[in-house]
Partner chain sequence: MAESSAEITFKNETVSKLLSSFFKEEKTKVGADAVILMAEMLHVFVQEAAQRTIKQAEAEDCDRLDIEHFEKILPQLLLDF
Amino acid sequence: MLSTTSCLANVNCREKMPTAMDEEERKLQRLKAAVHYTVGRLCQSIGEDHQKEFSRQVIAAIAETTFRQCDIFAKDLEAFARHAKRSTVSVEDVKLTARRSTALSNFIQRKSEEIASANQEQRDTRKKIAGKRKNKDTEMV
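Coordinates for the sequence given above, by itself, in the form predicted in complex with the partner chain:
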């Protein structure tokens, strides 16, 4: 079935394929480790607030659960974006994933408004700076 011309290409392919999968696996491990790190710090901080300590086993379990929850979130986000005929996940998609709990919904709504107003402030600041520069240039005689 393989033609002789594609033979060489396939040899290269076979050499590349295991490494590509290893790279994917390594990438996933790095991400898991990053999640585990932040979860650990968060749990330690929350534990201190309540004078309780999280065992390594519990932190690992929370980290693993968080990692798996990301999979669920990601698949939902992708489906919502696709449904809206977009290839880029938007804030509206994120809001939808928070729909199951009213408290969570409201929290995410507030956060999205904070982000939007922070963006607006940034834009206003940039305009001011650009305006000042313009005036400076015209003043230089």
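Form predicted in complex with the partner chain done; form predicted on its own now:
There are no partners or other molecules in what follows, just the one chain.
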């Protein structure tokens, strides 16, 4: 039988202090659960649209494949940024990652162009507003 003092010294006692690895494992499990939940909801929605059902095993397999592919994408993105001696992933890194899938590459290219266009419109609007303010300020003087 262990005394309370020896229990405090024993790492394998009832209440073990969580380590950084335990915390990482919990985060990973929560992330996997979120992916599984999202895949399940998507399968349910698609199934309703097409009068089909997805088994639990199929949903689990899709979720696991999705999670693994996202992990591969993340590692590729980090490698591309590191290779370019950057600490931030860029749009070009994302395009490089998607290059193996024509459909994904085309989708990302379109989205990239949409975002660039929206950003340009915002910049143009800010310039117009700044120009109007300047004109008002110079008129008042």
